[in-house]
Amino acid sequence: MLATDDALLRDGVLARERRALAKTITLIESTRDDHQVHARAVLGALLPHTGRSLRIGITGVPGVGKSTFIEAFGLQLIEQGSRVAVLAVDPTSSLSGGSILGDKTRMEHLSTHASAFVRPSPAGGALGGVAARTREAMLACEAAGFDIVIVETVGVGQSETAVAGMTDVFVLLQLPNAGDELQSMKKGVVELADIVVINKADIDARAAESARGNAANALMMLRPSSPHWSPPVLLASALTGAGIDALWRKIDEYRTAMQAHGEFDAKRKRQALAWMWQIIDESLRGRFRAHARVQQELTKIAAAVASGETSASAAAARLLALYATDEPAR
């Protein structure tokens, strides 16, 4: 049974309250153990609410205009009469922990409408620059029943294939000068992006065609990450809102095609199953670095494999070993 403040929140995100939703996403980023527990009771109860939404993972290089171009994107969503909420993952600060580029002030006109919600989340050095709670915060959105959650993400790299892990279609964006910058770009991002944009095309448009040859030959020699899709690369303006229809259009014939030969549910399952064993990780390394003989003998034996005295794994057999001991630390 769910405590009474547990509750309110349950009812009031499901009542499709942004209070108690911003509440409930608070909650569920708080590093507090005894905020956990709450977070972890509400979200026990949305998730038969969770599951109906079309989640959409948009990464890019820095400058590429992915605020710009999810604002504009959203709106129009909005105008096709779907709610749009945007979990914005920004650098986060050094000195206050919080985010620093505020998304919800680049989003001024998302931000305010009635049908949409934005918030801004610190990456915390998570892999990706996907806040850590991304996904539980996905989920509380989908039971506040938002259509579509988008899942802007910091910048691009090999580790930002963490967003492609919790997003049912991933976009790249693009600069119409970055044709050669796509093909020289580790391709763990690039071989999981279902669909990309060369975004701002209208300030140089034969620029803006040449980026679209390159990266489409790049794409042609990468394998697609399912045999019922190729990636399009499409040409886009943020500014103009020229091939934002056309953004959309490709992302619901993605889901028609995966859908119809049965990918769209298998993707989700081996997500739900990845996080489960992430958190499980995540989880033991953290209870691992607690452990207060492992504690005591870190400092020692690390060292010691720093030095070149002992190998890396007789170092991580003998603290694993004190770790398995309930042994107190003398």
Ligand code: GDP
Given for the second form:
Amino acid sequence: MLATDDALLRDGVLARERRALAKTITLIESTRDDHQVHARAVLGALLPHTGRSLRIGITGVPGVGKSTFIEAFGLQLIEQGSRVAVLAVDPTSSLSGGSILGDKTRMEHLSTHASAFVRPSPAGGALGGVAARTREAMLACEAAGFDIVIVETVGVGQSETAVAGMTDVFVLLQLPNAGDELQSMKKGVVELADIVVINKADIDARAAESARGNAANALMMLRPSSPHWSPPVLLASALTGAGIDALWRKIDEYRTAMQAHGEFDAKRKRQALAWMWQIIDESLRGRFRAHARVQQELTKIAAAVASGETSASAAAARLLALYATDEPAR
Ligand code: GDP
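Form predicted on its own done, so how does the form predicted together with the named molecule look?
Following is the full complex, with the preceding chain placed first.
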């Protein structure tokens, strides 16, 4: 049985009320234990109504044009009759307290459109927490009837992996400057991409074309993640709108190819299981660290490992044994 407030939120989200959706996401993002209890209850009630959206991940370095691009792309999708939600995973918000993606003036037209819902990244907390909350916010948006959920992330580190792990198709935006594709190669982001887009192609067509060639060559060196898809490289301009519809056609092609081979659902199942294990790992680690006997011994044993007196494996075995002896079987 849901508490009255939770039932109201569930009904509001299902009735596509923005206020109810925003309040639900605020609960999801809250670090207060009592809020988390309500968030879980509401999410549980919404879960049967999720899973019907297309989940698109978009990444790229700051300045590549993500927000300009998503604004143009989102408005086009709305014109075609879709409802579009945009969420963000921003690792910089947890480091600096401020946020590269949180800037209110981003996506000015999209964020005020009746068929769109734009939510900046939750501030604070470790990336794992921010990513988990974004994933849950995505489910709430799906229950609120958004056909397309775009999850945006800044290309600076582990956040791309987190976003690729929660979306159906992952799009990498690149700048047309020589050398940039190599930068991303190093970070392994290209490996995650299902589609690469060279943005700002309006500035210098030749440079853009040569960047496209370089990126295509880089992609050819990688093993494709599916035998049924080779990631294409597109040229676009978020500023003029050129190439935006071509991206949508590619995304549709990708979805059709994956669905034809059962890979679309298989990927979602893998993602859901990976998420479950991540939650288990994190909560076990939290319980381990909070365990009284472990806490008593941890500093001493950690110092012994640091000084070379005890091996890491012996120390881990000792601490895990302390944890296991007192842990009641559940
Ligand atoms: P983000 O940091 O990746 O979100 O990048 P923004 O969307 O804020 O864009 C950074 C700057 O690049 C802004 O001044 C945009 O107007 C500009 N910009 C974005 N896309 C294009 C494009 O396709 N062509 C040109 N010429 N400028 C662009």
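Every value quoted in this text rests on a predicted model; they were computed, and no experiment measured them. Residue numbers count along the first chain shown, from 1.
- Each of 223, 50, 299, 269 except one sits more than 12 positions from any hinge; the exception, lying at the hinge between rigid parts between the two forms, is 269.
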